[in-house]
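Next up is one chain by itself, shown in structure tokens, the form predicted on its own.
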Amino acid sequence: MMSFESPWQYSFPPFFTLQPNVDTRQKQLTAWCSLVLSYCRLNKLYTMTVTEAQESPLFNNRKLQRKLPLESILVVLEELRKKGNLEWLDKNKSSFLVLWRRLEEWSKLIYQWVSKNGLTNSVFTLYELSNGDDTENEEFHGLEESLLLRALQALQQEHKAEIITLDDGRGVKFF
């Protein structure tokens, strides 16, 4: 994990207790949501389990010896879901997908890269696109395949790409 520049609230012990005042709690949840998205973006985290999140430096400030309780973590995650930045991956709500960029943003980034590099009418495997040498400096490098596929499906609906089946898996042709 890369070092993370946490917001000032992270060093403030009451931040790790959900506040009873409605206005204060809303500001606190907004700060938590921002922290989760920034942390996941910096560390290129897409999926996590609630248990992993609970033990991670994200919700566990070892320096302060404070940890956000599980019930509060679930409140933060639900807030992220309401904002469109999180999807539960199972019915038990034990694992989740963090969308620190929305799908339309991912698809736009990918298509900008294709256009900028004159790669329209080119075919890529999904692996090449997310893990290839050509995309190493791009933000979508390392993007989880399920998320990449959904971003490409959005481009397909806009008639900017077509997802195809290749001998060794799936690929995409850009238009």
The other form holds:
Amino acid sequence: MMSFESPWQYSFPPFFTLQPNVDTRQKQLTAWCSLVLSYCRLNKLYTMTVTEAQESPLFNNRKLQRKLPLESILVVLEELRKKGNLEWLDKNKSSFLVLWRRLEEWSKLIYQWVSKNGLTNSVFTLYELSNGDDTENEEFHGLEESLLLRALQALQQEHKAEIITLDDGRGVKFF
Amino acid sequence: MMHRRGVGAGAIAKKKLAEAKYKERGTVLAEDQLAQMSKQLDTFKTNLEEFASKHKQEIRKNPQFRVQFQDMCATIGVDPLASGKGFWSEMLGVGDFYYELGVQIIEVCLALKHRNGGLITLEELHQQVLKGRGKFAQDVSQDDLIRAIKKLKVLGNGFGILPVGGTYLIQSVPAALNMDHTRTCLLCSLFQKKGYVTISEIQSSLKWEAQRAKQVLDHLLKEGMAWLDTQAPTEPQYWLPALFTELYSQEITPEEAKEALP
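Next up, the form predicted in complex with its partner chain, please; the one we just looked at was the form predicted on its own.
What follows is the whole complex; the chain from before opens it.
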């Protein structure tokens, strides 16, 4: 079952049929996109295969006995990609990365936490940032590693951080 | 009885004089009547004004009272809403009331248009308008809504009221339902049972050809009022979000509220 208060569309049977009318379909796709993003945010999902998605409660409403067909799922995912909320992880488009926050938003969140807690000039391992006790209440806690790295690289570009190599992996120093 | 007299010039002159006198008398009488009538009208108006100002609060606050007042006005041929500048609106503020209500109706309809394609039940509209008005605004009845919507029709054919088995569907998209009225209403009543219909249901209840049923349903799809579900067990179902009960009384989101802005 969906573990959050799903939008009305989720219990509306035709939502699982891609609509023939262009305007209606546009509304439908918008609703699907925000549903995917809030589902992933709530379940802290970053990567998924298309097959997993197909079987997840997100696209498969067992109670209603409706599922979004594969071609339609691909249309939704493509729509998310156009909005910058999704990246394909392989050429075959079989797995993807969901950015329920854009990269720049992640960077901002991390840096806000750093400055709020007076942690500039401190060094962290990447693991500490995403899995340490200190960040437990932060939204970026549990952030997928490649995403975290890219968010930090963006901060490095702005001279707010420097990524360093430590013995047991990578670390970062904030300025 | 008058005596017959000769037909001399004197007689003619006399007759003319008499006619003139009658005429004069007639004018006086008519003037009297007019004066009396306007006096009566004045009294009537004063009484009505007195009544109106005395019950102003009730008329404004109590929807039932308002219906009765409207009915009373209708029987004597007065439309308190006809003019924004009449003494009614000055006296009661009813013109403003319906004007304000009309604006609120338009806002709700526009905000929810992307959900329901421009069709909404009167009950749902009522709920949403009440929510929007807040706790301390004067109470509004469904009768008030219908009146306000009828006034909105002056703005063009954008608003329509479709009777559907005991209640109404309000249509807020111009010229969208160009199928004939009865057909639409029949269809809507079919929809009302479950929120959807299928082609064979229409065929059996309305004795239509499948082709005709499909045409009408396709039209509703085209207008964005209906959604298609092809995964139903036996045959495709056509759904009206306007009649989808789980959608009722859902809060208008800030994004939707933005849609209502020009």
